[in-house]
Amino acid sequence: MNINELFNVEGKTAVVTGGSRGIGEMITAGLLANGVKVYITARKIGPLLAKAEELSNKYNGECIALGCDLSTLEGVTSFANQIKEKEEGIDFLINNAGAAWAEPFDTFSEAGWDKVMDLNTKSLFFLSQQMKPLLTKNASLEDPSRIINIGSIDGLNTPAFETFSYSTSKAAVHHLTRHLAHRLVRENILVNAIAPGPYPSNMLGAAVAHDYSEIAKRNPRKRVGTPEDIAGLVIFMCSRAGAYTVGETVTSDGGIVKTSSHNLS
């Protein structure tokens, strides 16, 4: 019950895509102070490169940098293949990279739909799809392996914005992720999503150009989320805390799915 014990990941492997920026290098960043080895992907190999080595030497870990297109099916069987030729087995898959599109629904166009949905849904069933050798190799009754999908709360309530496709794929998301559950937990591998609410991120701040002062404002708990609310829940989720925990997605919006007037009946 000693809690260094309870929520130990030291000395694991892990796979975060998009894991380079926003709410992906803060997963990363939880993972890497609390001694797990973590592959990141994104599509830009430069500052994927540089984001790696600036977070190795902040937590004195080993954050290795794989660029790729995970939109692709291709993409998704390169990078699986580059994790294989370097690891024999790993311990989560953290599914989070993803793309946003906004349009108005008389002209949404087909191009909009396809991206957010190949790279936020498709790509998320692929990757799992084709790491799960990776995942079964270092799973057991006591010590599962992990996946963890990254949803929204867009996929929960009704976005504000018309991004149609985007508040899709993370519904798409939030119910594959109990499919998987049902699928993998009998293989010891244990799925479940969270759904983020408002954090810094460029997808976001791209909304509100970079100033989160009126979500704050208008958000229960009076603030934006921070890297210890997201890294402090896949840590949970991904250590012996969180082994009994299967298929749910939990929701990390301080308060707005379950506590904002409009929800409330």
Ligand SMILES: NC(=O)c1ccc[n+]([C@@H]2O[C@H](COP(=O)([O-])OP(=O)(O)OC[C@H]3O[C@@H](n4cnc5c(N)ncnc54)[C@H](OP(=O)(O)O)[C@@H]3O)[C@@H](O)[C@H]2O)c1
The other form holds:
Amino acid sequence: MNINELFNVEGKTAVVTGGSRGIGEMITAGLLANGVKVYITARKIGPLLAKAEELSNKYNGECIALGCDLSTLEGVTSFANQIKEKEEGIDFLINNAGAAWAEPFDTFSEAGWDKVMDLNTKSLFFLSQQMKPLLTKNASLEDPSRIINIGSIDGLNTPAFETFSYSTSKAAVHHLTRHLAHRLVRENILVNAIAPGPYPSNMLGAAVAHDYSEIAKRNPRKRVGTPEDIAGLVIFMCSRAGAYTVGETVTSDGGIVKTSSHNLS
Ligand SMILES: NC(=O)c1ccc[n+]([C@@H]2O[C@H](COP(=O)([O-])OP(=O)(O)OC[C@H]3O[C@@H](n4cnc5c(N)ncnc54)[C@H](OP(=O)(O)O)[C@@H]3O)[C@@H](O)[C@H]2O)c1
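Mind giving me the form predicted in complex with the named molecule, seeing as the form predicted on its own was just shown?
Once more the chain from above appears, this time first in line as the rest of the complex follows.
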């Protein structure tokens, strides 16, 4: 029952897709700070390598950069093969890489639909499928492996922006999480999702010109998310403390989804 045992993740190996910045970087930092070896991926190899070096030095840990484009099945397979060459087993797969697209309903393009659905939903499924042998290798009844899918509150609430493929892709991620959890729990792989609210990043920053003050003001907690908020939840889910939590989508949004009220009068 000691907190150091309950939340211990030391000595584990994780893959965090899209770990070069934003929420993926926050999760990677939290895992590295607590003794996890972390593989991070992204398309832009320069910033990815620099981030891996920065985080390895900062947390005196092992952060390894593997460049890849996860938007196609070919890219997913090539990435999975790279990991298989380096590791016999992994403990945690954090499916975080994602993209957004906004376009008015009347002109919303096929490109904007396919790009988002391909990366956010399809690749997440096929990467989970291809990483399963590695997750299985380290999985046991006492110490299961974990998949954590990063969804979004936009897959739970109705978004204000015209981001039709994004909200659809994230709702799909939440449901796929339950379906995968059902299939994989018997093999001691626990699947859960996190639905983040506003976290500072390139993705959210692009929508608000990197000024989060209005978003913070409107948030029930009067702020945006921090690395501690998302890393703490991931560590809970990956540790002994989270080993009986299966198929959940947990919001990390300052209360946006669960404290919103409706006035019907
Ligand atoms: N920030 C928020 O407020 C928020 C809220 C709800 C949900 N989310 C979700 O959180 C996740 C992370 O988002 P973020 O806000 O941190 O976004 P971000 O700052 O844009 O980071 C996205 C990461 O994914 C990588 N990536 C993008 N396309 C990729 C591809 N085709 N193949 C491989 N890697 C790729 C990016 O690196 P490269 O560009 O170099 O490939 C980067 O490392 C996403 O799933 C997003 O939907 C974010």
